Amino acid sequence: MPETPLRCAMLALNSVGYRSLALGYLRAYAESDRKLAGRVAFQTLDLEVGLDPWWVAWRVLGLEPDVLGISVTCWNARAVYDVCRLVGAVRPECAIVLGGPEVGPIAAEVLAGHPEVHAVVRGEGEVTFAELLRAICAGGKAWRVDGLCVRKGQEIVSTPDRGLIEDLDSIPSPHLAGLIEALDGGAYLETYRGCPHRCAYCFEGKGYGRIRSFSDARIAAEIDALAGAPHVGSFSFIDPVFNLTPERLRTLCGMLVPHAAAGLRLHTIEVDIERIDDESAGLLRDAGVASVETGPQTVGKAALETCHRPFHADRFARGVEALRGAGISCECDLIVGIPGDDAYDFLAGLRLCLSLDPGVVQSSTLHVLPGTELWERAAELGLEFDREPPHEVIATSGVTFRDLRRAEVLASAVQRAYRARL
């Protein structure tokens, strides 16, 4: 009699209008694993973070999963934990597996605090998750799989770290495999993993050590697939720096130009704006870039030093000017509550951004994310923050709780006024 396939539900709680690239990668890799062929049946639930967790749990339980895999970020974690608690209460035999930047760096803490969760994937998840499914199909012993924090009876066990995936093309493309619904403005592509920067507040690139790229052929095929998808007039890239090198910028823009000529647009990409000149701004314009997102995050000298961020105001201003001359809107980001800043530093950053008239000025409150340097050095830096996700800063050694809230209100008012300008 044929073996009944393991039912694996994969859940993402996304921002409105987006689909999870992370789950697409995990499923595409697992479905390509010959040892799992015919042994696992996958179902993806790409839902929105604002939904009632009870309703989400109802959707999950309707699939009667044996395994539930969930991608967790700081902004969906509370809803995810609610769903896990409900699913665990109704279907305790379901193995709940979490992964993502919110849980990987604090995996043991997550398992200790959430008894319904069976395992947490640390780091890159594609190979680890596939091997975990193999172990479950074979009857257990997940503690033999590298890259996990897992329960072994009453004990929480951390297995050895897993090495990085050397050949990123070994991960099948979820776009080319048809595993992600292509939504207009809500589709993402990734061309490399890692980050050239090591900002103390950011988890991007932590643990990667170096940048690894997908092949040009793979990237071109994915661009063609999204550009040819029905009703898709725009998409974006999740690369932390789109203009990683001049050569790579020219290559990517060359792939995009024919589609841009047909009307396709990139609604937002992240750039190192201090390396943008008239030539690179022109390349971005011809590639269909509608807007870019960039710093400065802060202009305070002490905060820049604490966060290991270089900043040159003249280069920054020239980059904004070059983009504006090419007809590209620039979203200048500021962060309220970076250690080392006081209220005057934040106001100086706000004044600088407004003086450049970039198109969009926006601010956010610092999130002290697990796995980042600020998380590890919070006590040393006098940084008080909420240990519960999304880990917003409460106060710093230089700014009180009350003054941080005042800065948030001021920034919100200024942003609205700037957007409403004639």
The other form holds:
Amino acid sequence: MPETPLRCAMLALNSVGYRSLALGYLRAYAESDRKLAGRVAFQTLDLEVGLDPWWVAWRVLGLEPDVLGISVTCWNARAVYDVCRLVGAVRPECAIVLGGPEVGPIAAEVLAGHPEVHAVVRGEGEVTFAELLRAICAGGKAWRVDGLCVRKGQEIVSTPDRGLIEDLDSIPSPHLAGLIEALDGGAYLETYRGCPHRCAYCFEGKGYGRIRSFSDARIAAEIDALAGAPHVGSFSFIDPVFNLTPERLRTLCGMLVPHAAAGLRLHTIEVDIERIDDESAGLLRDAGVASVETGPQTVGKAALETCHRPFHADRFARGVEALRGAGISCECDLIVGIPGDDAYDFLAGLRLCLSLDPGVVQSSTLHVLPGTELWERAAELGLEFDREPPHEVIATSGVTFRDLRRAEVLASAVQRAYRARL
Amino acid sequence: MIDFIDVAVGTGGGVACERCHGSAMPAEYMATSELLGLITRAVADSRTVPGPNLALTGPEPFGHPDLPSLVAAAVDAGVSRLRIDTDASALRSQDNAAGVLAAGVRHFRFSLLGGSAGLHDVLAGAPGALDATLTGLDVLRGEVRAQGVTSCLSALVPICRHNLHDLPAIAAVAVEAGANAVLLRVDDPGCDLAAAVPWMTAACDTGVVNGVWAEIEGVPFCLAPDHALHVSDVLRARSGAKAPACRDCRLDELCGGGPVDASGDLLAVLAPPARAGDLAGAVSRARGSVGHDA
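Since the structure above is the form predicted alone, I would like to see how the form predicted together with the partner chain looks, so please show that one next.
Below: every chain and molecule of the assembly, starting with the one above.
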């Protein structure tokens, strides 16, 4: 008698119109693991974050999973915890495994606070999750898998850290494997992992440190696949800095140019705008880039120092100007509530961005994310924030609770007035 | 931060407190040819970024017989944002609302004198005025949704001794009408500012808790120390009379001051705020007039 495959449900609660790349990677890697071949049956539930957790639990339980893997971000964490509680109550034999930037850095805390969760993956998840499935198929002993925080009896055990995946191409492409539905405007690619910056509020680099890239051949194949997908006229990249180096920018743009000529458009590409000149703006234009996203996040001197962010107003303005000249809309992002700033620093940033007429000005409230320097130094910096996700800042030593809320409302009004144009 | 050049389409008319200002003079509209020249020059001469942005003000612009030509001239001249200051009664006609949006107007400013028909209509001297305004704005919002455009509604609240107690209710009406900003402007030199400030700050708070920004014009910092952002002058320059005591205040250069009346009753309550120096530096920074280290 062949053994009954382990039923593994994989759940993500995404922003509207998006699909989870993380789930795609996890599933693609696990499905390529020969030791799991025929032993695990995967089902992906790519749902939206606004859904009632009770109905999400309904969908999950309908799959009768033995394992439930969930990708957790600060945006979906509250809903995820609700789903876990419901699934845990109805199907306690199901091993609930969480991973992602919201839970990895505070894995033990998450396990302690959510008794229905069996394990939390720390850091890069592909290899760890596959090995955990192997362990479950073999009858247990998850605490022998590196990169986990897991229950061992009544104890919570952190296993040794797992090293980074050296060869990213060893992770099969979920796009090429057909594991992610290619949605127009909602599909995105990752060409490397890591981030060259060390901004104190950001977990974009996920603590990976150095930059590791997928191969050019892999990236080109994914671009071809997405650009050739039916009904896909635009997509995006999630790389923290698209113009990482001039050479890389030329290479990527070169891959995109033929598709751009056929009508493909790219949106919300994140760029280091102070390194954008007329030439690189031209490359982006020819690659079909319609809009980019960039800082400055803040222009306050103290906040910039606290966050280790360089900012040169002249270079920034030149970058915006170059993009405008190339017909590319630029979204200038600001964060209200960065320690070191007061409300007037935030308004100075708003004023500066508007004075450049970049196309879009967007402000958001600081989220003090697990794993970031601000999370670690919050007390020292006088930063009060909500320990519950999405971890919004409550007050700082420079801005009161009420002035933070005022700044949010003021910024929203100004942004709307800016957007309302011919 | 987003400045508009005002072009008055004539004289007279407008929404103002009849008890303070008496009956409005009849509207007299400027000749179309003259206005076309004004509009074209204003847009061409504008160096405002982001912009150029133009507001048609004065007596009710919808009363001008050639409003479509005026709007078209602004659009042809290359205006980025075009605002009409209106009592919105003309927008009760769906054709007007649809037409003005299709022509390119995205910003609308309406005036509120009271938070109820009872007060607004009496002060405006026009029975049914508030209902007409709110109905017009409702039709406009429907057209905005239908056309899928981004518009910006703002409310102007001229403050006087006759409506200051009603300011929170007025802010609530503005919120309900879809405004995303409220400008509270002191419009009564005889108004007791010290007594008015609690009503103004309550109106600001009403706006904020409903996600609508409210800004106070004509009040010095020292009268609203806990609401400095609402009077901080970081959005645009204000004007206003100053009390002699203001000369000793480090905020003097930045602060619009208040409309001090001849008797100088206000002087008794004016005193530089305790952290005037800090606030002066902060506001200067936000206005970009002083470097980070100021």
